[in-house]
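The chain that follows stands alone, in the form predicted on its own, written as structure tokens.
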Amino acid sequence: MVGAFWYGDIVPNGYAFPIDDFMTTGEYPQWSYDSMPQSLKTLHTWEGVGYGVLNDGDGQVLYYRRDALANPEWRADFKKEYGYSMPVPPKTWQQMLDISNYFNGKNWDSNDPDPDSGTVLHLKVGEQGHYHFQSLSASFAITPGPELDQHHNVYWFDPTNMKPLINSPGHVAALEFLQELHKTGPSAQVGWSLGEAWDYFLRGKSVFVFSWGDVGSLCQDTSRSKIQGVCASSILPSSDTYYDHKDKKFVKTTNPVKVGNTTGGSWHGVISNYSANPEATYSLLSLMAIKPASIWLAQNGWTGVDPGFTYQFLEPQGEAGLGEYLDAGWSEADVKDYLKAYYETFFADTFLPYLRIPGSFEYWDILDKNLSATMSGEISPKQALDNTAKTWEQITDRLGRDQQLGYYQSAIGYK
């Protein structure tokens, strides 16, 4: 069971099995790529053949308080001290961080009488942390438009020569609207893993999270939640400020183009190619990947599977019906926000563009590692990202710049 990001590594080694042929035979479970949103079946392929049979699908959503935001005496304060009515929910990254303020400190839940937060994160260093930024940076950093090139939806390097865009002002933006964002949120979330900060939001202890599927379907388990119907979602908001990297310019917009993303590993299996039984191991893992399998999974966050697949979205976005949900022990509020929240994010016109060439983990490790010294104070948001794209050449020029090159053009789609 692979990364995503691991495709660059196994695929041009000969690590990987090709598995086109098995999937053509009828003799096997049926499950079909065309299940898939196109930025997902990305993930299974490389160069156009497939390796990866269908499991987890990855991506981050914004979560938050639905009874929270929709407080008549909360939202009166807010207007009153920001001066604007509270969205819900927030369209761009500077709402939420004003909600996120707003909210930070007062015990507006219940269920405890300890103030609570604005936004939770997970930022241990080593584990989830620089999904974070991924995710948040991404609007900030891409300059949109209706094509990719040199400068237009691109995020990790300059396509014509790997130059690391990752130091960009916008990139470097980004960084320092998260160590804020930071501050509305527990000051121990910067060693906290996943299950640290889920709990803490499933607790009913902040307003907002941002993270992987995993977090709305926790919040029906009513043994670990206490959110059950009031876990609304959204797709991720935009940064209403982003750098544009050909006019070398930030730009100001009343109206932010809405950016998805694939953030995570969207795991999912791959054959060895050394395997003395690859029929055996193809017939298992399609087992997992057919309809009535992949949706009890995705509809039980303990699996580890997130939804991303046709019949998994309500219709008429989908095929699943809302009953299904229903009978699984869904909210139908809490299904409906979370289902139309990762259609968008699967479907959008703006995309991050997800890294899968040698090395991947390498060059994330170092970001990683240098974000998490940010957001401990250790160093700036500048001077980590000019650290991490100082390594990143010095990595890509071991691994071959030619080389790196072709197969990064080739991932994102450059021509």
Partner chain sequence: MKTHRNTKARFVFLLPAAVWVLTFTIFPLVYSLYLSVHKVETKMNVSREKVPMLDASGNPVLDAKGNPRTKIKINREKISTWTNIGFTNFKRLAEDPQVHSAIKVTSIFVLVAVPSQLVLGILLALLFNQRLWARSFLRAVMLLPIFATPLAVGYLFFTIFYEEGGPLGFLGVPFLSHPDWALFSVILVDIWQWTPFCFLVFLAALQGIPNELMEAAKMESKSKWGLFANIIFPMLTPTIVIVLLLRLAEAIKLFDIPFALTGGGPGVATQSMSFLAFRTGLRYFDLGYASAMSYCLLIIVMIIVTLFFRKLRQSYA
Second form
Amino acid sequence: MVGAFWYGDIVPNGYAFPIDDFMTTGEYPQWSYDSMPQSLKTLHTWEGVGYGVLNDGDGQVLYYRRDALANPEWRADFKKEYGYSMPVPPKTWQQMLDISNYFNGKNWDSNDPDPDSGTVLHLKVGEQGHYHFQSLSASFAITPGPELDQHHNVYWFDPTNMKPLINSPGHVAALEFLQELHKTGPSAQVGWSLGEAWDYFLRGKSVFVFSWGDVGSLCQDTSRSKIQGVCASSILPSSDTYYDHKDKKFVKTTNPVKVGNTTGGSWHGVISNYSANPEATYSLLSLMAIKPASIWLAQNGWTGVDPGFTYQFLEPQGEAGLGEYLDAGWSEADVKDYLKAYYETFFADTFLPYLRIPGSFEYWDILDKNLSATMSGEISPKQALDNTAKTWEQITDRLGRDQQLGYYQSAIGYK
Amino acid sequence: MKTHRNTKARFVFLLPAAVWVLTFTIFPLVYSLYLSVHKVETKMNVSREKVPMLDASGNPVLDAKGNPRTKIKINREKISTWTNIGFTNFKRLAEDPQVHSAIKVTSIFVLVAVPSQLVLGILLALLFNQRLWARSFLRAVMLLPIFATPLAVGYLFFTIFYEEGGPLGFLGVPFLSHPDWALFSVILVDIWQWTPFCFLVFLAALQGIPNELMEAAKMESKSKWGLFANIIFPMLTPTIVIVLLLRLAEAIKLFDIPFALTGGGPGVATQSMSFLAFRTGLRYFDLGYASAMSYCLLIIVMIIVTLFFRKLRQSYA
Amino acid sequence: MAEVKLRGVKKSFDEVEVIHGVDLEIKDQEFVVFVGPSGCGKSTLLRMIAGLEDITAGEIYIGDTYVNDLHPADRGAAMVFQSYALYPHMSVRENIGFGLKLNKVPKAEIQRKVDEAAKILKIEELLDRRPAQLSGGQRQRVAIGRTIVREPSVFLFDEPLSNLDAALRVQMRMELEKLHANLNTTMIYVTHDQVEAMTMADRIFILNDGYVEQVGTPLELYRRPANIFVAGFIGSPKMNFLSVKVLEINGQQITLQLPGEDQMQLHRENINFRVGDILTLGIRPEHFELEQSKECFLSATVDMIERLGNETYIYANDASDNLLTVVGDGELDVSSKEKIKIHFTTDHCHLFGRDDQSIQ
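Got the form predicted on its own; any chance of the form predicted in complex with its partner chain too?
Below is the entire complex, every chain and molecule, led by the chain shown above.
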């Protein structure tokens, strides 16, 4: 099982076994890359060759409490305070922050007598904090455009010279925003990883969490969740202001584009070239990639496998029937929202590019440490991202700028 | 003739120990030094061929149509290129803010945790060296932390320091979410775990001070502090030096508690030198740089240990 | 310089009482020895005077001061321990001056006092050494020096010589006596060795099982032991004890049946026994003689002979198979298995009743 960000470290060095030949023989359980959105298919291949066997689809969506946001009393009060109707779901990050701020510190549900929070985050260093930042900052830092070029639809590096974009004003604005959002949640979340943050949301302690597909399916597990049936989801909001890398200025928009993401690892099987028996390995991995296994894995939260494939999406976008989910114990309202949110996220026109180059983990880990230092108040967002950019330059130089540039260009499809 | 045979026998008996030390101490030491001045790039050249599938007795396996079945054999050729890069990695150490931060974190940890453990250990030993209610029971309880696995202790304290509804949650202290508090929490856990060890050794040392000696001193002065400063402390000094040395060497290696408790964070607030070396070597696979870090740490420890042994020898002389 | 008084002093460890109400008075400048077998409570008593053990009941006075509640350092007592208890990390000079230093005596005065004590004890050349570099005798002197400089009103010695070899012990014994003569201070000395007690003491307190058995000068104890315990404890070799039967009482004249056929007559004033009672007769080995010149005798068979040169110890079995010890002169002509008659005078006989008390 590998994360998509490992490809740059394992494929060019000759450790991964290509599977295209196996897929066409017909001797193994049949699945196809066509079952995946293009965004996920990219993560399973390298320079046009298939390596990964379908298993898990990662991407972050917004989860919110349907009951809290629909409550007429809160809605009226919110309108009085903020001067506009609470949009459900929020279309922009800024609206989401207002709502989160509004609910934070109020005891807005009856699960317990204590005040609840707005948004819960998993920010522990060395864990999943930087993924939050990636998903959130995408709509702040990506300049949308019809094509991917030097300035449009890029996020990590300048595709002409590998200069980091990570400390661009858009990224800095996003990190400043994340700090504001952090204030609407428990301060302890700086030291929290997935488990603690999810548990907080599942116990009904926060209105929002934006995270992976696990949350949606865990909401249905009543042994852990108090919120089945009110666990709504949507594609992540977008920022009403984005940074234009070409004109070097912020652009305000009333109708921001939706930005999809495949944030995470999309963990799946890749056969090692050390395998003594690649045929048997492929056979087992394929068995778990076909519909009956895959949909079962996605329906159960504890598996850690999240949806993203046609046979997990509801008709007409996909092949799954609503009944299959209802039989598995899902709430109808929740599952409809959930699969729609993921469909929109994986099929969005504008997309957070995935960093698939040698050293991806190291680049991310440096980002992660600096983000964590910011969230705990040690350094400012600007300083954190400047530090990150500086260290990234050193990593790039150490690994070889030309080589890195080549891999980066091909990973994001820059021509 | 007899001497000759003895020499041979000695050699045979020493051999396992020598092989052990060479294999597991000397070799890694030399290898990591070599590694630290090289850039290692490993690639594999791979080719695949179809070979006939054979059954257990070596006969070809046939498919339904009677044709021999084949399977894929992967031929690998591993190519490692070692480029000598001189002391580049050591220069990186000097300039790397992460290294500076890790040295700072490690130093603060060592300078706060170790003296606290020693002082608390001595105080507890003095307390338990008197007649005390339920002494042997309390002593046994006191020693329990020694028997806990550091990693498990880290996870345990993660629960104890849990800020939303944990047992200490009512204090409102950001144990793990504030950089300074997080380092303090790591120190606290280390003190919890290692004070008993210091206590145990000091208690043994105190009980090794002859009773009559203390009585003689007691008859000469009623100043408890005077007795402690002039009799107990000087007599404990050799033990203190040993314990200090052991604790220093151990504390400088700080890894398991932040690994389990804070993940080195928030930010890099609890990222120790060992932790950073671990991440660099086994997460970024930058083994050369990690080796350089480890060597840096080794040299620091060796300097401290040497100084202490010199001091110890003086105090015995 | 002070007298020491104990009134009804008791000591219990947990539930067990080990000192059962001791009253004693030690005069100013007296050299007193507490002697008794192991576990008799002599050290405990000394440590209670020193303040190292709590007092369960009773009162202790040093001089006119009631010291029960005083810290050991405030009682004006200084103590020499069996193990010497020197501070191993200090030089001899520091060891001797330690108490003064802690009590904030000026440095010059410490120096003067230490030098003075070192001179008395003849250890001037050892002052810069560490205890580990000293012999047992030298350590002992340092330990004494440490007490001298404090100029205590009472010196306490807890078996100070028992770690020394025999020759050194004799020497130190004399020096301690001289020291007492020089310092003219009250000294209380604890030992299990009756020779030390006899040679050094002005008065001896004999303790047994937490009771004071008898108090007196060495010769009083030797001559008139109050009971079998004291009689047996004082004197070396140990007093011989024989079971004797009262055959006849004629006024103050009594006839006793000795083991075997022999009989003897004794004069006693307190006749608190009757004909037929079994009493104990005690005679010291040195009061037995083999020459046929005395009033009484016992028949016995020689079992073993030890010749010490100046004197000879003869171990012989009487008719009842009691082992008797006889001390004779060095040239004594006697051989093993020989039948002998052991002679003695009634003056040297100690008679003890059934309550073990001496019958006068």
